[in-house]
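What follows is one chain in structure tokens, specifically the form predicted on its own.
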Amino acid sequence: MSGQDRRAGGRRGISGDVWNALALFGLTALLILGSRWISPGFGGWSQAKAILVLSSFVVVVAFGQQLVILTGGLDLSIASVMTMGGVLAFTFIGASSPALLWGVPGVLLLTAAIGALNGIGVVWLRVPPFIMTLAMGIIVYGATLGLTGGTPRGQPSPLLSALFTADLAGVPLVIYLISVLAVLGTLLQRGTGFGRRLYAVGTNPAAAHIAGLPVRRITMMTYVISGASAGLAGVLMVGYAGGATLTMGQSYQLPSIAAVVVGGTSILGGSGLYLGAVGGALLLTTFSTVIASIGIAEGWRTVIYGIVILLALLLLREELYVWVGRLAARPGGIPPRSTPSTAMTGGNK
């Protein structure tokens, strides 16, 4: 039985991963509505729209990160690759609209190539993902620093800025973009042969290899997609901020992992859904926005943020659903603790 089948928890029609994602969306909505207690200006569509825009970068980065984690890996080069993508877009695309047509694909190809190098190191050179991607992140950051001389120079692209300033039916265009990405990413995992092979590789690579699946190629492809996702997030950040810095990606390394894990993806691989990672990104961004508005010092905000992530992981564990289900099915309610004597003798015969 696969991890996803176990997570179904006996619910027919909707898998446990989808229920987990819906729970995260519901918690996000409740948190936004509850923020009215902090300020009367909160809890409305304007706040929800701002949170959706701010979470778009984590949503994009988490797409590639989640694919890597599904195979049991981890990509720690995301921050540096995102920075390089943003710096290149700011430097070479600039205010020229025609340059956007070749500039964005060029940036994505380059960052995908960086991801391919990560994949080569992990798959063929057998370097642990943690070490390989961390080293690649240092190399990429150093290359970006050398390219810019410490100060990125360029001009923001009006078309990229329009993704965040223009809207359709009162909704910023970037929200449509991440909505499409969420649907396509979920369909890729659940509705394609690549997605099914991906879960098989993450669940048991040895068994997948014996079954004839191209384990190395699938694993490497996840790192390629992760690199491209980080590059795209960097390009979008340039449109949002109107510029690029050498630290623009640092704030998204840990949130990309946290969103994926809070979204229900097993850090050991083989179980999870991108829709859950989207819900995790929305919930964490909402909470971060709310606690920042309270005026708490940065250090304590970080402590609270970490506690919330830990609580979310504990509350959304599969074992909790199983325990609640057994508790509901048990006539006597909470099962009694076994005494040492009964544990050793197996109880009264």
The other form holds:
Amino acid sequence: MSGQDRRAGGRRGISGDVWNALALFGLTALLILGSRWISPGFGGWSQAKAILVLSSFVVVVAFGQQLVILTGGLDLSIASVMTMGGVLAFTFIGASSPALLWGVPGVLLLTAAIGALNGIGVVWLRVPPFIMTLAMGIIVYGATLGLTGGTPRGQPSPLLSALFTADLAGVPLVIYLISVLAVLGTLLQRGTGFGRRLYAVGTNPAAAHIAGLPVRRITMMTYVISGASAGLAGVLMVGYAGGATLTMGQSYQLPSIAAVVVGGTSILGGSGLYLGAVGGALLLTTFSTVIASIGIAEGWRTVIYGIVILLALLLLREELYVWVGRLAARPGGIPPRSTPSTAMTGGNK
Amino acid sequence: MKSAWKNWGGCLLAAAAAVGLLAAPAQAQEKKYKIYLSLSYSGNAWQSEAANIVKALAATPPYDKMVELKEVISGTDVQAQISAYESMLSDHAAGIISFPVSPTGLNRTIKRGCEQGTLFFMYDATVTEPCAYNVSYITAGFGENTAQALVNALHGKGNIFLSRGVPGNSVDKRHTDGAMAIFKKYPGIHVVAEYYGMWSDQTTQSETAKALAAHPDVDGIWAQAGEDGAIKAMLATGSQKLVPVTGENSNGFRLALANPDYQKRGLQGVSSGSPPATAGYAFKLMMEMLVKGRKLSTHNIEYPLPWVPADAVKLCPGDRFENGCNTFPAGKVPDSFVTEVFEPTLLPELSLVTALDGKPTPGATIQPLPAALRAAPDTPGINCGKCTPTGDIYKLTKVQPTVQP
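Swap state to the form predicted in complex with its partner chain from the form predicted on its own:
Full assembly next; the chain just shown is listed first.
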């Protein structure tokens, strides 16, 4: 299989990705309606609202995570960056509403700068992405601990809290925010030059380089955006929880990756759509909400959640469609794809 | 409150007598005591407040000239804390004050340290190695007393959530066992959701939000630390209705309990549970053993259980718990701040800066502890290995049933 084939697959996948995302939204809706049988309190608007609000943090971090994954990388620093974003917002913005004007951009710039350091490590120092971002996560966590001495001190921001408590036509404001983000993020991927170059780089960095694309700058940019989106999720978390702790980002590391991959993005890079990641985040949050309400012991609940993620990955990943498609088209056999795969990930480092 | 302090009340006289004892060896003091503070992890308000109290006391005269305190944070992994202990023992520590990760996993190292002459003082969490000293509220009945308070508030019937701590943790198990011992007596009480809030406000908030989505008709929440998240989750549903909540000692929770608007909407409850000030008491006990050669009558010392129902919440105008106040005004400390960082009888040296910054209270000097202390009952798996519990370990001490099963 050549890079040519993969690109062709990617172009055909545009509508496929959209269908995939819509399927996830449909599945989420079905699951919400169906969960009425598990608990009589389920199946209504209040459950849907709770799920949308709870998934908003994953939706935001998944944006940056997906861009990184699209180039064949992985960002394992987002938990710490999210925590740092939250702690900074809590400490420096505080209860002052005017301070949001400079505070939020300030937090985003700083977390973007951390992303830039990740990018420099991956692109120029050629450190494998998972090592670079893991190390950065540890450093950022340590810095946050040092900065706060363990207890972040600050004030909750009433305006940030209003995103979660105030509503417009019965819908909490944060849901409008993530809807806008979902549209803008998808447009960035499919409607701009940056987006198109991103897929080219992810599909085959060597070919993209020969074609004259600024591979390094694009890869770097994805880490910058990932840092900023983790920072934004941290800021939102402060609005939700009315405070910041040093563990606030921890439970979002794996969900950020799971949402992206369940959302149909290839972990090898090159294909996927933000709308799909949004659907993935909603579906996973719905699962965890429904599983939480089943009256079984915590251990078994975690086992079920793990199995659900695994099944979702197996059933929803794009490779499966491609594979099934190929199988149908060429009954003679499945073309080997190990060579280009290693070329893709290896070439990026 | 009164019953909790009955035992301590008589100790004040002895305290006065002990003042002279402390002063004498302090003057002759030349060498410094090498003390290690071993934390499992830092990163939540409780852990850093407890550590700050120890640091502040070690810097309060005359201990500032007598103690060389080193802090080691080894994480939540038992192996890491074992190797931290080992390096402290190689450095010939006079004493190790620690929040232990496991009640049993550290025993062998502790035993070796005791043989070497190192004192081990555990605060809040406990170990079963008999040579170590445990100073904790765990045996004081948080679970059963708060459960009974919730049952009373619900008049003996209703659907409740259990917002637990960290799965597999012995403290979480002791609290939950105590609570279930009460709830099981009342057939009208149904646990409709049970989840782990990891003793964190944020996790508790999102887990409670999930449970509320499934059971909007819940009547009460029994919570361990993280309870402020449970309140925030209820407020976030936009529903006017609030339900009774029992929980631990966050400032946000106490403020919510005392909020007249929330009370009108149905919130009531009690704030109890783990006090960070325990660390300060453990440190002072250890120092009195080292400096004054004090002998303790037991290795398991019970710290009194805080108990603040809604009508007892009283805001502090200043930086200390004075005149019975027990909560700080909104904005002075974060909602997640754990309020129980003071204890007027045992720890008069403390003020807000000690808990927040680990700095000594200006002008304060170390005051001697009362001679009497309260022995904790033997509880298998918590403070002893193979022992039989004495009497009813889930006996109610803070609240009596107002409804019969």
